[in-house]
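In the block that follows, a single chain appears as structure tokens, in the form predicted on its own.
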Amino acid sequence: MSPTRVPVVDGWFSSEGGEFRLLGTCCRGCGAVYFPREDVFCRAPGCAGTELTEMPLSRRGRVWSYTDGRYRPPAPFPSGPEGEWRPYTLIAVELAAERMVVLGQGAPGVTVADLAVGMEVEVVPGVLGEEGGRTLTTWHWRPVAEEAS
């Protein structure tokens, strides 16, 4: 029997309709967009809005910055000291339409050598790890393949 797939954080992403998207919220009063989502009140200065609606974020953005992690993160990251450790790539991606930067891991196999500031990337489903018979799902960033001219 395969492990149950569970989002590492409920409500932060969705694959409804076959299209994987990060989910944010938008203040109806001033239009401020939040990720991670804000469901209680608008944090924008000067706005007292309390009506926030869920919205899918852009699937593509541009690399704003990146680095590699060569250390084992502490708990609650699902990586015990007995498990195999692999370095990972962290990518900060600017979503122009939302005017925000979203941090995430690079897709498996993506290294800092594959990245450049300003290059286009897309959000894809990913796996954070296995824990207690469950597969913890998350999002990853992957470079967009250049189209042949």
The other form holds:
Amino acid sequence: MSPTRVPVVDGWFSSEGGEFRLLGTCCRGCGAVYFPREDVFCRAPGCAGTELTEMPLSRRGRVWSYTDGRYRPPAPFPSGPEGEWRPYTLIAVELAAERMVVLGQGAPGVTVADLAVGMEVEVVPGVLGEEGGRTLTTWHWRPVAEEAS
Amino acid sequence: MTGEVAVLGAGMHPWGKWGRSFVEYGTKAARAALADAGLQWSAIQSVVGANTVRCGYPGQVSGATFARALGWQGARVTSVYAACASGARAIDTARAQILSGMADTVLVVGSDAAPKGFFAPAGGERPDDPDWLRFRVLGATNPAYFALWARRRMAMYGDTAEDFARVKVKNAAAGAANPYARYRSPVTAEEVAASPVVADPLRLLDICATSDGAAALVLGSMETARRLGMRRPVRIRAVSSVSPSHPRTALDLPDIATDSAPPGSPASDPFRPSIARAAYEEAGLGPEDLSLAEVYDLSTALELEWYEDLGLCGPGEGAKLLREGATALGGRIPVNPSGGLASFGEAVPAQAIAQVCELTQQLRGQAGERQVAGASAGITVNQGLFGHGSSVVAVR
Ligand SMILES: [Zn+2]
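Could you output the structure for the form predicted together with its partner chain, given that the previous block was the form predicted on its own?
What follows is the whole complex; the chain from before opens it.
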């Protein structure tokens, strides 16, 4: 039996309609966009908005910066204390339309050697780790393959 | 300008990994500051403690914890928490009490016994806590954020790993002359390059350690200083205490994402430079008037960022200023003559107070081998999680 797949956090991403997207919220009053989602109050200082609607974020953006983690992070990161530690890549991505930077882990196999500031990346579904017999799902950033023009 | 307060006394506990209680470190630092001021504990009217994180109560009511340890004597008690800026917030609170006439003599104490390894959030399942979430979802440690900024500098300004190593070499050389520093040996660029990568491009010796340590100040009104016969006390002329402006577009601890900037809106005022600017405005001086600066070198690369945010040079010119030797002891504007966090490590609630202890020693001409000649004005700057910006200007 394969383990149950559950998102590491509810409501932050979805594959509805077949396309994987990060989910933010948008204030109906002032148009401010939030990720992680803000569902109760708009945080813009001049806005009293309380109606925030779910909004998928841009699928693609450009690398703002990147790094990796060569040592095991502490809990609550679901790495488990046992077994070999495999470094992960961390990528900060600038989304042009939202004018925001969103962090995420790199897709499996993507190392810092594959990255450069300004490079185009896209969001893809990924697995964060196993925990208590469950597979925790997440989002990953992956470089966009060069397309022939 | 809102008025000055006098530094009546300063004291520290040496930093290291001592395996003892934060109460012991803080009490020793407090007693040292009282002795330096020539004041009895009973003469203190108010105690402000910078909180350390403990899952029980004592660390989170540090003002009362230190007051109890020194002996209950009826003083006003306050405890403050602002992560890395806790010490500066404690100084700010003490100053407000003095300037408002609530107290003439205030003891400020910050102390910590740090855990080993990466700083981690408290336990439990707490998905409403952004600090918990960044560890949970991304495994994004503090060094990961320092590394994102370091890599960004390399891409934007052409900084190199050698530039970052130079910061460590400089600060280790200064720290070797500081009896309160944890690390008191010179470090070479080769040693930095040979240390393991923690978060690319930063290596172990680019990142400050966690330490035990404590620092304390006795602050008072200028009138009190006169009454105590202090003719030229070190004076705190400004304490900047600003938060960011929305939308905050710099990715910082513990963010998973920045705020978004609405379409067509101008970029908001960047946070870090606004911290120093508020201090300069309040103090009525500028970067050209400084003799020295103490900045949070949580990473070597971050120190270069602070040069620019303090206005010691233009954006992107930090590495050049460093290479010229301007920020070393003997240079035009020494930065971290104490040795910085590179030499001390982090004892979170103590470090912003320790920065002011260093300014005090320097402005009194008591810094020994690391003395900045003719020091007359100094600035500290730091930043705590969740939008706490802080900067202190002291003069003599
Ligand atoms: Zn709004």
